[in-house]
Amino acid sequence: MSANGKLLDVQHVTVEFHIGGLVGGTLLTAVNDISFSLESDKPEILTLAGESGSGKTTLSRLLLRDLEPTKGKVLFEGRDVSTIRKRSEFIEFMKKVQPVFQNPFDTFSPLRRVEAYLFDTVKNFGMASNRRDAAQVVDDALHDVGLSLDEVRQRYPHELSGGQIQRVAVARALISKPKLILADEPVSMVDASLRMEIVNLFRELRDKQKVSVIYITHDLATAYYISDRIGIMLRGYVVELGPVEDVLERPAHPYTQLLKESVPEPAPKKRESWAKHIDLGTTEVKEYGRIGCKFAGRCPKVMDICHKADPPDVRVGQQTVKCYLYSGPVEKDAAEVST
């Protein structure tokens, strides 16, 4: 455990990327000043969700190290993960920190049998001494996934169902015990039938196995239905950051709030009402390079400050909003801004 007592800490990221060549090109800002973090000692389930280009996917990109930023630190159990540069550092960093990507069936080729890659996982982390041992690692692994060892066995990617080969790769990213784990539009290629069978998935891991999950998504209903705490991303921005129930159903920014419009009401204390597939849209690459709010050129509620420089992250309730409505001398609650 980190010495603050947090497993990941997030602080002020930016990563940028030249687009069109360095010479001439454009300046893109694809993650923007994001900072959060989740705790060592309180599992939970974190949703950063977006439209697609909206910057989650670089920023998991950036948890994972496949990236590293522009400005400011990832913070991983209080170690700043890019001064990890010796292999036996980063091994031990992924035996902590484990993707689940979209599409499982580019993670295993079809011409390798499913088993080898679990054992080959179980090798590469030094999570058993011999085969009978490695054997038991890989089907209690299977097991927490509600598979096993004898479903899989010889078995290859197309003789296994959609929903058997995404937890196949869950239960891969297992094997290793990790603390945390970053789901990349895990349920995005997985039939409607089967994605609420996923998702559960992830509750439980957090719930039996105390881990904690980044999920991320486009879809607002699995959102709704498996965040603890979820963060709205526009734009480069986390423009609303809050418990689940407050962000989606008291929302404070103007974006989240537009989003509400085409998401239907919960029943009461029922996430399963939360069943259909909301998407959000496809981001306007023009959108980033405006300057100060991203949202301003569609927000009903925009001011001239709004064109003119970034908005504060400001504190409404249990969130934080990135919005100049609440920054004034007096600060404004949600529902007075809102009405």
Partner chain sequence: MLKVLRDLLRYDGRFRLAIILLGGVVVMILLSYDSPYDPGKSFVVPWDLPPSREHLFGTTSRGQDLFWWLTFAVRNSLFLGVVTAIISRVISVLVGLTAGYRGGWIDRVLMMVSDTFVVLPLLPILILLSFLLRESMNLLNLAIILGLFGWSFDARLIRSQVLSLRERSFTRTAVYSGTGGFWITIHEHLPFVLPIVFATTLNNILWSIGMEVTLSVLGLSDLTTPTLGTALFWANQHGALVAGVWWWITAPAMVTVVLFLGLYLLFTSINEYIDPRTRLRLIGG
The other form holds:
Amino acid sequence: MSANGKLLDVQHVTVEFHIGGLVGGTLLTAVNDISFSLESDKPEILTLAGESGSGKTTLSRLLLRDLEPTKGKVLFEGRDVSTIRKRSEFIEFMKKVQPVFQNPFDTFSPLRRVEAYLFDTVKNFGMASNRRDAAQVVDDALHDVGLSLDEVRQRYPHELSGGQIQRVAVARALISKPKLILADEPVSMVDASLRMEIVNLFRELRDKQKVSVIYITHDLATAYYISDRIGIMLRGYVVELGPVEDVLERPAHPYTQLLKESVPEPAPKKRESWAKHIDLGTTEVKEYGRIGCKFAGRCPKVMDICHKADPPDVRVGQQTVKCYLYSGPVEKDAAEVST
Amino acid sequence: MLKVLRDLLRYDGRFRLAIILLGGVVVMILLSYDSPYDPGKSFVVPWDLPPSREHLFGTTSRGQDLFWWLTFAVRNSLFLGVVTAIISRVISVLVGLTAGYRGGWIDRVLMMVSDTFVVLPLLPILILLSFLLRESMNLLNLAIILGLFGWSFDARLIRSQVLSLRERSFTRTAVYSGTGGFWITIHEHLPFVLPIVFATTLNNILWSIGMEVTLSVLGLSDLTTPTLGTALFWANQHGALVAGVWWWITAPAMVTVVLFLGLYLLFTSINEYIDPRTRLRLIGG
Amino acid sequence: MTLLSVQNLRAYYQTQAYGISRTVRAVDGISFDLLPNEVYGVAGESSCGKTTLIKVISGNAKPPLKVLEGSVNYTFGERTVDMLRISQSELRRNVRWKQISYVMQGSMSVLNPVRKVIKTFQDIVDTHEHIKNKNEFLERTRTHINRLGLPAEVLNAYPHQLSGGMRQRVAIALATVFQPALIIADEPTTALDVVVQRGVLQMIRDIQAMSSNTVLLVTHDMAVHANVADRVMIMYAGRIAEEAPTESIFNAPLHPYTQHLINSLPVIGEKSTKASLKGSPPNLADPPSGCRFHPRCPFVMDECRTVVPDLVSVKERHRVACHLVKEDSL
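Got the form predicted alone; any chance of the form predicted in complex with the partner chain too?
Following is the full complex, with the preceding chain placed first.
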């Protein structure tokens, strides 16, 4: 257990990619000075929400040690994950941090039976000493997600529904008794009638198995439903972070406000407000390269200062907001500014 | 395995035809072990006889029975093709899978080597080697040399396939299941690469038999060994067409066509069967 | 007066490989009408047959997909078109783009990446009606673009210079140059971000309102239907489960499947636990007997296991296929 009681501590990480040729390429900052942490003793679901190009997938790869940060550190249980070099250390790390991917039909090879992955996991992480114990471990993990080994034995991925595969994927992740699961858009490709069972499963994992979940999504409605905290990402920045009720019910950052407004509500009566015309911009805007706030080009409340320098992180109520609107001498209430 | 054979025999006309053609070739190869004539000896039968019941493909100007001589030729040529293909397939699969999955400097080094082989002008090098190794240039050595030269392009093909497989989620699932690189390659990637391996095996066999023919026609291979290539060399040497001994050219050409067509049909039908998409369709995907 | 009348349509995929033959009953007895001047939504999960339905009604049924039964008839003003019998050349010359156009997920790929947008317009228009007067064509295209609320300068841009949302909107503009009577929009916003999705759907609505034509909007996202469609059809396992005006379907869904779809939608501001539906969508190569929803239905009765429920009208323009609901019972 780490000294400071933090399960995961992300400290000012930045990831830069070099795009283009050897000369004249551009530097793309996919993740820009992001910090947040998860407590060891308090399992929670943290959502990282954003649109395509917001850096949320890069951030998830970073947390899975698939990428190394250009600057900053990711500490897992107090240890800087970039110091993991030996294979045995990586195995130990993977036992505690496990992923669930987006496309259920690509999570397992279409030419292999799904149980093969479950047994591989048991064997590679040394969770059982013989084949019969292994079957027991696999069966237990599948029971945790509402399936059983008999239901998936001898099955190929296409013989299972998207929801079932996603549950098998979660079961596989659970075999090594992880502390943290990173779920990258786990339900976006699952059919509507099967979606809630996966979403509910993550809630259950948190409450019963005490597993923390980082849920990466563009879907604010499911994010609201399952998470405790949410971070809204825009072009590599976390522009707003806080308890999900505060952030989504009373969004402080103008970008969060726009996002929330744009989510279609399943209520035909409210369609008028959603149908209010919005400006999408004509040309591909290089928001990455923009100096200052990345949202300044689209922001309805833009000020001169927004174009000049990165906005500071400001505490507004329960939220941390990266916006000049709140950086004045007196802290204003979010609701006050948004009206 | 038996079920595969049964399915192919029952439902694939190409496979049936391939079996018939290659069956003929195999019978010829088996017969060579019981040949009444030694292919190394000449003037054992009357020369220049056209095809007849006694001499199925006729006899050559060197007094050899063409049918029996060709049984050795087909055996040797196929041996050459298969050995070349095995050597070059092993190298290309190993290099392709490793370069594709490992990436980084391993990939760069392997691809540099492979590219070097792609651009090397093979024929001049083979001619040079044939001169240098004149004494020891037997079929096996030729097969090894061709095998060492014949892998590079296909390795690149396999690598590019693996590069895309590496980005798919199931590879990452395997990584986070704690599976090591070797088993990821074998379990996750190889099944998708097999169709390429099969298709290129055929090409490689045909290529190496063809290379041997080229070298033989130039008189650069071991001419005492009967092969499809040396058959043409000797026929040419004796002006077979001018002399009206047309069967000396026609018979080896026919046998070559039967062999190539048989191999082609065999490989296309098997290839379709092992194609992941077909397999998916069969398991109901 | 209907634009499209589909009667008792059955379209199956029939494949055969190494002696194993499979029949996937993707569309299994579907009847519905499209009216002029409406946005008709089709909702359903993956492999419920909605893509197959679109293929058949847009005249793209190719083997292994086979239409076994039924009719697909269009009425464009004076002309009627029988989509199951029309010749390919006739379809190409007079129907596609001109009367029926098609917008799909990622349809911005119709834009040629190395040519200016206007050139792509020119190519498409030229293949359908020879451009005689280039200035007139330019003028017409510009008017069309303006009418849709897009700035004229997009015509002189290359596709990569446009934002993702603008590219999709240009693709839609391209699909509507001929003022088609029917626009089939198949998951037009599925891969797009919410903000962009909103803009694109607004544009589709605008076009519909302006030209009074019909939009067939296919998407699995019920929240999109709630905001865009006038009427919604819910498909389940190759059949129609329910069809009704959007308001009725969201306020009073009758089919248990529809009820689940709507009740399980998470909404910002409401955190109560949403139940999930047991089981999985059926395999259409071997669908369940009787009502195809019965293995998952919370209200299943004996009758459901054996008898296929008819699609009955319960109210004005509200049809549902469920044994719990009797004709005109409400």
